[in-house]
Every structure is written in C-alpha cells, then in structure tokens.
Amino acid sequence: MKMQTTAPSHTATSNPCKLCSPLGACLVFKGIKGALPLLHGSQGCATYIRRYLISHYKEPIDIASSNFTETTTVFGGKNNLTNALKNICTQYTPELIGVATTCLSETIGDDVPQYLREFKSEQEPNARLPHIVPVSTPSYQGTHMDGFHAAIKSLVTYFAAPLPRTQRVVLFPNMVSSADIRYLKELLADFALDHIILPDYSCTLDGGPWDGYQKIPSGGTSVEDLAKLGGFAFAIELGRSPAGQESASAYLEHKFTLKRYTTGLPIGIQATDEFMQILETISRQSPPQAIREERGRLLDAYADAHKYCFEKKAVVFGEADMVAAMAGFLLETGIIPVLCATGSHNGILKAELEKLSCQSGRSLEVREGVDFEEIHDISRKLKPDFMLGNSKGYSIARKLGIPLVRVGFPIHDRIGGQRILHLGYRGTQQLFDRIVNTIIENTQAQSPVGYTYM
C-alpha cells in the first residue's frame, strides 16, 4: 500500500517535534562511569538541557558550561573552554569530560579538537588529566537523537583499539528508559552474554536516596570497559536511526571485523522474536522457559483484548526509532496508527513505515520534520481515539479531548518516566495493558450510565 506523505505548505516552525542536539550527547555521558558533561556554549543551553533530563529523571543533573559570554562570541572560545576544563578538573575530578558544543560555539567556527589538544599540550608532563572527549552537536542541524548517537560514535573512536578477540557483546540499546537498559541487561545475563552497554544510565539517571550530595553518580559504562572495545566479537544495535557507516557498531564492524547485528526496537512480539533470534544466534542457547511464558502471556493478552482495541485509530509522535516500533506493534494488535510523525527528517521513519505498509496493506500517514501545530491540525481530521508519545503531545490530546497515553522521552507530567519499561515481551506487556485499559477508561468515562462491569 502507498503511504501518503503530504507536503507541508508552510516552513516556519512551532513547538518542533524534537529537542536539541546536545542534549542527546549529555544523556550519553551521563551512561559513562566517572563522566560529566561540558557544554560549550552559553550557560542558557546548559541549564535548557538540565532542566530537560531533571524533569523527566528526577535526579539532580550537573552539565558544566564554558559560559560564553559577548565577549567570547567575537574573539572565540578557548580561553573559556581552557578555564571550564581547569575548573571541572580541580572540583569534580572525572575520569571523563564529554565536550559538546552547541549552536554558538559551532557557528563562530570554534575548532575545539585543536583547543584540546592544546590544553593537554600545555599541562604538566606527570599531570593526571581525564579522558576528554569532543562530539560535534550543533542544533541548528539534526535532533536530539543525532547527538546520542553522535557522542556514542564519538566514545568508540576515541577509546576503541586493536585487541586480542574476546567472546564479549556491546549492545547500543538506543534512547531508551533507564528501566529499559536494566531490562535488557537481565536478557544478556538470561543469555549468558559477557557484555556491556553502551551508554548505561540505568542508574546514574534513577537510582537510589544519597547519604550526602554525590557531584557525579555511581553507575555506568567504565571508561575500562570502552578501552576494550577493538576485542569484542559482537554488537548490537537497537534502531535504525544511524545507518551505514555512521553509527559506532558500523565503524567497529569496519574497523575490528567484528559482527554486527541491527534490529529495531524490540517492542511487540515480532520485533521482540527478531532480537531473542539475535541472541540465540549469538549465545547458541534457547531463551530461558521464563522468557517464553512472557511471550505467552503476551499472546493471551493480545487474544483477551482484541474486542477492546480492535480498529481504534491512534497518532503516534516522538523519535523515529521509537515511531516506527510503537507502529508495528500498533499494527498487530489491530490498532491503526493513523499518523506517524517524527521532528526528524533522516528518512527513517518513513522506509520503516514503507516496510509496514506493505506487510499490513494499510495506508500509513507519515509525516518527518513536523512540529506540533501540523501535528495538531492533521490529527483533527483523522480522528484518533487516542495518542501514543511523550509530555509535549498533552495540549493536543487536551484540545481533542482524547487521551494520551505517556511513552518515551521527555515525561515532565508524570511520575516515573524513567521507569517506564518499553522492550521486549515484559515491556509491551505493560504497554498494551496500559492502552487497553486507557481506552476502556476513556469509553467507560464517556458512558451515559458508567458501567462497571465489562
């Protein structure tokens, strides 16, 4: 079936469907041991992007800034990176600075590779100095999902070397929750993988009471860990986003000769069963029975609920990685995502979109590049009985008087975004239960007598 892409007839931009490019590669950096990171640019983008991830995390969040100023902006950033890194350094002691730019810095040409390799130059010959990655993220071009990538490909080329090979797996799990990342390492444990995940914020970004204010959290990916890279035997990839050879699994597989498999995110049963394919394939064993009786159940709560859902129209908005998994699962529980829509414009959504079109002969509306408002006014026509992303899309839902149903990234009006379990067979599970049940609420509350019994 052909999907239908109309073009926008207008280019201004309002309440885009997206976040920055920064922020994304900050997400990264706080999933590496001892990390922080430093965002060079003015102090505004630094405190835009901690209020971002503290809202949905609820933990505190330190994003250093080399706090430009007029100043800077005309004769160049250096001496404030210099002082930013020197301060850093003498307070919080990392093993790793993560070194983003922003749109300022990028446009007045700052060349920070150079500016590092300065300051390392000039430091005393015995000096203890963190590792100090740089990661280009300018805003003004990509989303926030182009700067998580971008800082993990940053990560492996900075740390990866020519090892002796070893039987270990780095899975790149994609912006997923915390509570995703723990989940995903129960199943490489299930597996009997050696691994790493990269990055790994499952508890930097949600984890437990402090005695006393920690500058940098426990957890994460060790900078040891990355150091071993150019042995590993596998990678896996969650998403489609980073394709070819931009993503970090592409250039290990180009630069290690390792073996990289891909899948998208495993959210529903016939994406799940891809990934459980991968790793049977890798670890040579069958899923534990527990994980088979999860897919069972989640086959019985498909057949339960199938009355409930069955035709419903739903718009689902947010990453294009998340969009495109949330879709297909929609598709085989026998709801019709009537519009995808994504503030990317990568053209991944819409090749995935293509695939599911096909396979479901249902005519998908598609829309990459959008913002809110076009969001808005597409959905008034199509008449959806409810929406499928993150906090951003509640005015919309208020204004339609349906619901929305909380996924992904960012959740700043609810409790737990973090804790929000999206993959594989327990993380749809939870999912469909919540759909099912927000679309027997919405019904039941629309009733003339209330019914109580279903």
Second form
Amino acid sequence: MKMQTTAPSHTATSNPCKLCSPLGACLVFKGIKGALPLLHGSQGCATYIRRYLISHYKEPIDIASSNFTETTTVFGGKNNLTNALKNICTQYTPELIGVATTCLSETIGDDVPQYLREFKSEQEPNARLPHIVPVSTPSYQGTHMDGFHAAIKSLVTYFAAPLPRTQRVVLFPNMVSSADIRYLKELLADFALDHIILPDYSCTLDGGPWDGYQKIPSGGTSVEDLAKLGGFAFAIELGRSPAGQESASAYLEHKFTLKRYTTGLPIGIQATDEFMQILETISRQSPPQAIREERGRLLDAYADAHKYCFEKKAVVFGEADMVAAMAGFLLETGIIPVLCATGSHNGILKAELEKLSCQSGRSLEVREGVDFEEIHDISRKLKPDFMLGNSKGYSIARKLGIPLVRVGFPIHDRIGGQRILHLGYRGTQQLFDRIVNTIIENTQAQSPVGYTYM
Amino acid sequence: MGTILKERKQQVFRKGEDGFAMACERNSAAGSVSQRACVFCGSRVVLYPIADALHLVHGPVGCAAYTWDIRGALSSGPELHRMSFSTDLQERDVIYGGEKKLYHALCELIDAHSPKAAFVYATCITGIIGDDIDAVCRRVEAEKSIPVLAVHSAGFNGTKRDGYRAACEAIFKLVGTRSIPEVYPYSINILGDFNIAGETWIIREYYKQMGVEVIATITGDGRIDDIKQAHTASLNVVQCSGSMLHLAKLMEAKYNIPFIRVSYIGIEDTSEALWEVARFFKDEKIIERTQRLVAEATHKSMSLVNSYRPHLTGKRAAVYVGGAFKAFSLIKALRLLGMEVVVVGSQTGRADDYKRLRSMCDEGTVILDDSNPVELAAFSLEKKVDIFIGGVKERPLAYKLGIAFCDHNHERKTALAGYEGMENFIKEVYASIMSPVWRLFRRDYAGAPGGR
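Beyond the form predicted alone, can we have the form predicted together with its partner chain?
To see the whole picture, the full complex is given below, headed by that same chain.
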C-alpha cells in the first residue's frame, strides 16, 4: 500500500480542493429553523459565500455581514456587531442568529462571546431576543469542514442542558446533500425513531416556490428540539472526527448520559449495513421489508454490472469523509480508487483508507492537503477511467479526456446538485447506475461498432 | 417587521416623491444583506481578464477559492487567468508573517507558468498582519525580470469601488513601459470591457470596420504587452460605471490622452459610442464607414426589435446592477422593446448617477442604492415585475417568486454588448418571460403556493 501523505513540495495553492471555514458554518446555520447566519468581518466574505452556495443550491441564501470598515479594523468590531444584530432582528425577526467569525475579526482579536454578553445585558430586560450562537471560524485554520463541525458543536454546547431522559435520537449527518437529509429522515421514521437531524437543510436549501417573500425559508432543526438535546438517549454521527477533537456527539456523550454511535457515511452495501445495524440496535426493530428490498436490488445490480466495473480505475476527490465512503463503495464493486485526494490535512482520510487498504489488499494512493494541480499531476500518471467528485474536477477530467461523475459539493455546472442522493442502499443504487452507465457510455462512444445493446 | 431598515430610508426612493436625495456612496449598514462585495472583489473583477498574467491572492484560501474561474471573460490565447493561486495562509503565517511564503509562492509560480507579469492581491488578513507586499514584489520583480505588481485590495479598506481604483493603479504602472515601432493616428484603447462571452471581440470588430486601431483592450482579452504600450493611443474609450475611469484619468494627466465614456448596451448607446469615436477623429473616411456600419447594424437589429416588441410591450422589469451606468442603457434598451422599468437600483451608484436615473424613469419607479434581498423581493412583488435583470445572487430570488430572470453580470455565457448582444438580449428576455413555467406559478392554480 502506498500511503503518500507527506506535505506538498510547493508553497502556493493552485486551484484549491477546499474552501474556508466560515462557509461550513453558514451551511449549518441554514439548517436551523428561523436562523440567519451573520459573518463577523468584511462584506466580501458573506457575498462570496452566498454566491458559491447559491450556484450549488439554486436557492436564495441570505447571509448577513457586520461589514467591517477600516475604522472597525482599528477600533474593534463591537459596534458593527451590535448594529448588525439589531438590524437583523428588525429586518428578519429570526429565532436564532449564528455568528461566525472570519480571519479578519479573529486576527484583530475581537472577543465575540464577550461582545454578545454585553449586547444582551444592554437590551431591555423584557426584550425578546433571538438565540445568538457564536462560532469561531478563522479562515486560516482548517477547511470548510472544520467550520461545519465547529458550528454544530457550538449549537450543541449552547443548547444542551441536563434534562430528564427521553428515547429520542439525534443524527449528525455530516455535510451531505438536501436529498440525503430527506432520505435519512424517512429512514429514521421507518425505524420508528423519534429523531432530529442536525443540521437539517433538506427544505431550507431545496424548497418549492414562495407565495410571498420568505425572509427565512421554512424548515430546519427547531430551536425547541435543540433545547431538549440534554435528555436525548442516542446520538449517531456519520463521518469521522480528527484525532484530538471532541465532536458534538462526543461532547453529548461525555457531558450527558446519551449513548453514541459513529460510522462512516453509509455509501455502498457494507457501509450501509453498518448504519442499518445501528438503527436496528437503537430501535430494536429489524429493517422494514422495503429497505431489505432496496438492498436486494442494489446487490442484484452489482452482479449485473460487475464485468463493467472490474479493475476500472477512479480518481476520487473532495471532503475526506465523502472520499473515504466513496472509496469503500467502489472497492466492493471491483472499481479501484487509484487516487483518493482531499484538501484537508487532518488524518481522517489517511486513517480510513488504511483500513480499506488492509481489507482489500490493494495499493491505494492517498493524498491529504492537496490542490487540483496536484490531483491533475498524479492523475495523469495513473491513467484513470473516470473521476468521482464535485464539479471543480471538471477542468481536469476535460484535459484527461475522461468522464466526471458528479457527487458531493459543489456542483456548479449542473442542475440539481442539492438533489443528488448519495446515502443508503437507495443512494448507492443511484450512484452505481450512474457510474456504470458512464463507463458503458464511454465504451460505446469509443467503439467503432456502435452496439445498441449492452 | 421592517422591510426597509432605518439607516436605509434615504437609499430608497420613488420617482414623484418629494425630497429626492439619495444617500449613496457610503458603507453598507451592518447586518443588512448587501449584494455588494469588498475591495478585493473590485480589484479581482477588473484585473481578472488579463490572461497572460499570474494572479496570486495573498491570504487564506477562501478569497482565491471563491474567485476561481467564475467569470465568462474569454481569452483568444493564454488562459492563466482561469486558474486560482493563493498563498493559503495558515495560522502560523498569521502569527509570524506571510512575506516569506509570498516570496516562495511567487517565485515558484513564475517559474512554473512563465507569466508576462504578476499581480499580488492583498486581502483583509495581509492588511492586518503588516506584510510588506510592495517589498516582496520589488524583490521578485528584480529577480525574475517581469513586472510584479502589488494590488492594495484589503477587503475592509473601502468598497468595491476602491478596489477598482487599486486595480487601475496597478495597471497604470505597466502603461508606458513598452514602445511600438509605429504610432497610429487613429488609435484607441478599449477600457472597462471584460470580454464576457466575447464582447470585447464584438466591439473591437466595429472599430476595425471603422478604420480605428485598437492598441489595448483593458482588460477584456487583456495582454500585458498591449497594456504596456497603451500610452501610444490617441483616445481612451471607457465603458462601464467607472471601474476604469480612474485609469483613464491617470493616463490623461500623465500622457495627455483624452477619454470619453460610452456604453455598448443597446442599439442606441452602441451607435452613440461608435459615433463619438468617429466624431473625435474627424476623419471623413472613418465617419463614412461608421455611418455605413451603424445604418446597416441598426437596420438589422431594429427588424428584430420590431418582431419581438408586440410580445413584450407593457411587460415590467426590475433592474439591479453593480454600477448605475449599465442601468441607464438597460432602461433605454427595454423601452425600445415597449417595456417599462419599475424598479431600478445599483450597488455603487453615485449621486449624479441617481439624479440621472430619476430623470430617465417613469413616475412611481422605485430607485434603490445598495439594496438587499428583502427590499428587492418586496418591490418586485409590489410592482408586479415580469422579469428581473441582475446577477447570480438575484436569480434564485426571482425564481422563488415566479419571476423571469436575465443575467446581466459577469458569469453569463451570452454576449449582451453591441448590436449582436442586443439581439441576444431581446431573445433571452423573450424566452424568459414567455416560458410556460410561470403560468404554473399563478396563485390561483391548485397545488401552487396559496393555491386551492
């Protein structure tokens, strides 16, 4: 096994395979009912992140900014933050404001939690204030995934308090699509589990048309539910946490009496089996017939298509958890993930791929902390049959003359990125059909015969 | 629940109301979801299309990641501008300074890509940690023998407009550093067109037909060598709302090159732009060629206008753009189609821009400065607009409300400038408004929002 994880040999980042942490935090706050994200920093951060998210979700995405000026930068951001909170309350009447910092406010040393305490104490005693949840997301630390997890952790630490035990379940789904979250809700309901999903942007970032303007789109994890977290019986966390960092579910387990389960993203049969096992254990129910049938159909498809897949080579890139899950799924179909790459540098991908490498006895190239230039350089030598990842890989796929199967975030060059289902037997089925058909289509297009059957 | 924030009362007007005095050119209210970006964005937008330069963003990865290949600024040759380069500053760099990293990154990238020049963009963070970007640029310039230009674009240091200015100053350092063997008497620079979907090529072709030499296109399909010799032109023709006005003024002061402001949006303004250039040179042949070009192109475009006008007459539009100059042209262009602009605004208009907008608009039209989604949606619904013309951030807003949309910003893939552009514009407006999907959004349809 080749586990190449040394630091990159160059200084500059060319075509980054990661985004900055405030983006992840904004996404989480978009999954809370009645919430508005506020970025404490320059206006550009909010505008760029809005544009980036809008191009994927095709939904209005309002993110406020405290709009730093030169004066703010010299004297600190307290006034701007205070005014921003007031204006947001006036214009949006939110239930929650998620305040994420930026590189600017972090570097000048703004103490946002202290500013918020002062803000609250300055309001009239009877004033009805929204919940204001701060999260530290300096863009020079980690990637958007770190911002995503940090915002969830902030919400949990803000809300969770000791409460009488209930039988409820909280599921932390990781940064998955709106369709994935809808699927997870359906699945947990199938197991009759009383649950919440944190965050839940299944409707807020993939909803129908509006009758009038909705200042904050409906849907999302409710503040009332978050306030009950301390009494929950179970937490399920999809995806892995970096070593030495306590995830939101680990915090709940440590602080309260909840039982915690973690597993990778359920993509592929084995990974989904593991997830189903957790649901069975918690619910003390075996999977409903419909789910068993979905699993059967997926396995049947694996058999139907195994000859197209065997030892085909794929380059997989994106967020570490997504890449690890995709690699596991590809390996069980006979496709070799010859390169697994991510822009983050926290050991998650390396650890997960080590496990897969041992199981499969395959030599897999794993790169953490890479940019798309490096992915391109390595891919050229590996001669892959296709790429699997977000739309930012398109320019490489085009240069290599191979197809890109689009998964994850962002999908900026297709419609429906928010509706791609990745998870469970059902999501895997859709993915598998797309991948196999991509391989077949490529073969068919290059064949001089032009077979009309497969 | 306030649709319009207290601080913004003087930035929202209706024509016909008393006391019109737009409180523009000021910082956005904290907490308002402004559609504006930052100083860095202004600089990045202007310099982005220079295709044979290295564009290195000195800061954490976000600023570079969000501006990677996001605009439709085409190049006829090199495409280095479509890549995203960043020093990707980490916590230790913020503590110990990023100059060394910048130096190494620059040297490496210049060796790898052999650009004709390099632009180094300052971001919020480099503005704060006190990196001496100018010194690093000077050092690398000396070592690599290409111009290495610092762009002072720390995000918090003003508005997008200040970013334009910083970009113009960086470009100005290049101007005059290269001579050409021949000086053309009838020569211009095209300023402020970014070759979105090939628009600079369309415009350049008109000037070619008129017999006017184009020395440099700044920055659409831009090249460093052309910019270096831009001082040899007789006239600067500046389009857009002032993104390049500062450069024109700098060149006028130093090289005595006069400038004119034009717009290539719509038949009327395109013709006027070409005429202005022809009139400037006072050459009979140029005037004659211009006359022919304008007459033929106008005739062709007008026949399209006439065939579409009956379908579009009476339709109502909302227009929200970056700089107000484009709004003037759009109002005229839409009027030609029989359409009415009922909401109009810009991110960074100036007081005299808004006065002019007011004089152009019909009674009751809502005029906005530095607006936000809540206001834009509220006025679009109130004024029952049929189509919203704006940028990517406004598109989903329009669609959610069941309103057609036309992208007139930098990400589009359709040329909208010149006569060809006007024809594309008409077709797009028609296709958007006439799509049958909006009928399903009608409030009285079962299953539709608020439906039975």
